[in-house]
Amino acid sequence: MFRNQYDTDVTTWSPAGRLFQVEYAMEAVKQGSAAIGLRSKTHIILGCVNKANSELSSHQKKIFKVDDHIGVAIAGLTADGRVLSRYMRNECINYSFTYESPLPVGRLVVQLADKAQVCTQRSWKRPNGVGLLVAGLDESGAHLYYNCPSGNYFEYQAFAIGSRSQAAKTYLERRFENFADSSRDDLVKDALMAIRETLQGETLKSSTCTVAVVGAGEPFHILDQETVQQMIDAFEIVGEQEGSAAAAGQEAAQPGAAVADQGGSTDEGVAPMDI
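Could you produce the structure of the sequence above as one chain, in the form predicted on its own?
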C-alpha cells in the first residue's frame, strides 16, 4: 500500500474502481492481533490472542459481551471496536425494552453493516478500522458473522481474522466439517488449537489467549484463565501420548521391514506403507 492521488478522500474513486481508504481500513484489520470463531449447532466459541504493547503493560480487551446471547471478538483498532460494541449493546437493550424478546443476531449484524457503510459514503467520516466476529444464538440457531469495515458481512461456520490468521484458517478448513456435531469442549479445544497456529512457535498459555462461549442454556461468558489452562494442559498431554504411540508403532514396524528385505521377495508395483 502506498499514497496516491486517489486516497485523500474516502468518497474518491480511483480509475480502477477502488476506494483506497476503505482498503486501508481493511488492512488495519489484518495488522491487528488474531481473532477466531467457530460454531456447532448449539454453541459458538470466540477466541483471540492477547497482545501487549510492551512487557510492562497489560493487553487490551478484544472480546466483548453484547447481550446474554451475543458477543463479539475484534481485530484492528480496539477503540473503534469498543465504540461499535457499545452501539450493539444499546441496540439490544432498546429492542428488548420495546419487544420484550432478544434481538435476532442477523438483524443486529445488518444494522452494524449499515452503520459501517455510511462511513464509506461520507467525506467527513472515516471507515472503522476494525473487523468484528459476531457470535450469537437465537430462535433460528447458532450464528457466526464477520463484519468488514467496507460494510459487507458474511456468515461462517468458522473464520479467523487478524495477523497470521491464515494459519488458523488452514487448520479450521481441515476440521470444519466436524464442527456441526461437535461438543462444547471439542469446540473449545479446536479454538485453542487454531489460536496456537497463529502464534508460530510461541508457547500457548492461558495468559496469551482469551476464549468465550455462548450456547444453548449457556449465556455468553469469558472463560477464566484456570479453566483455559486446564484445557490446554489436557490436549497437550493427549498430543504427547499420540506422538509417543506413533513413534512406538514406527519402531515396531521397522524390524518387520528388515525381515522382509532379507527374504528378498519384494513387489515393485506395491506402494510403501504409510506410517
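Switch from the form predicted on its own, shown above, to the form predicted in complex with a further copy of the same chain and output its structure.
Only one chain is given; partner chains and other molecules are left out.
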C-alpha cells in the first residue's frame, strides 16, 4: 500500500533512499532457474539447471561462451542476458584486436556493471532483469563474478543465483574452503552437487543441467552430456555408499542448516539493495 508512489519509475527515489524499480528487477533474477559457479585456483565451473518449456523443445541456453577465457551463466530474463553476453563478446573481440591479448576479466565485469548502472538512471529505460555469473581466467588467475541488475558486481569463491539457490549456497558455504586447491574434476562434481541441491527432490540427470569449464590450458567450453552423466553416475554410487554415514552426520547438521535455510528464504523477500 505504502509503496504506491515511488516504485513505478526507475528515476524516483523513495523517502528512505531506495530505488524500488531496481529492487524489483533484482526480484526477476530470483525467479529464473538456478545458476551456480565455483572456482579453484586454476579452474572455474559454471552450472545451471536446464528448464525446457515442453518435451518438444530443447532447453533454453543459459550458459554462453564469451571468449576462450571467459564464459557466463545467467538467471532471470534470458533475452536481457543474451543481449548482454553479446555485448561482452564484442568487447572481447575489440580488445584482443586492438591489444592482441585477452581482455582481463575484471575489466570486462566493470564495463558490464557500468552499462547496467546507466539503465538505472534513465527514465526511458528499465534496469536489466538478469543476474550474470561471469567466469574467467586471465593473468591474475581464475575469477568468478556476479553482476547484478543494480550495476553492482561482486567477486565470489563460489555462488548461486536464481530460484531455490539458497540450498546451493548452503552447500557451497559448507564446502568452499576446499575449492581453492580442488582438482578440476572435484570442482565439477561439487558443481553438480550444488545443482542437485536446487532441484528439491528431482533426480539430477545430464539432461536437466548444463556444466561448463574454463581453466588453465582448457578454453571455456560446455561439457557434453555423456561426460556429465558419467560423473553423475559415479558420485551417485559413491553417494549411496556414503549415504548411511552421511545421513547420520546430516541429522546433526540439518537443524542448523534448516535454520540457515529459513534465514535464506527470508532473505529472498523484497529487501533493500546491498549498497
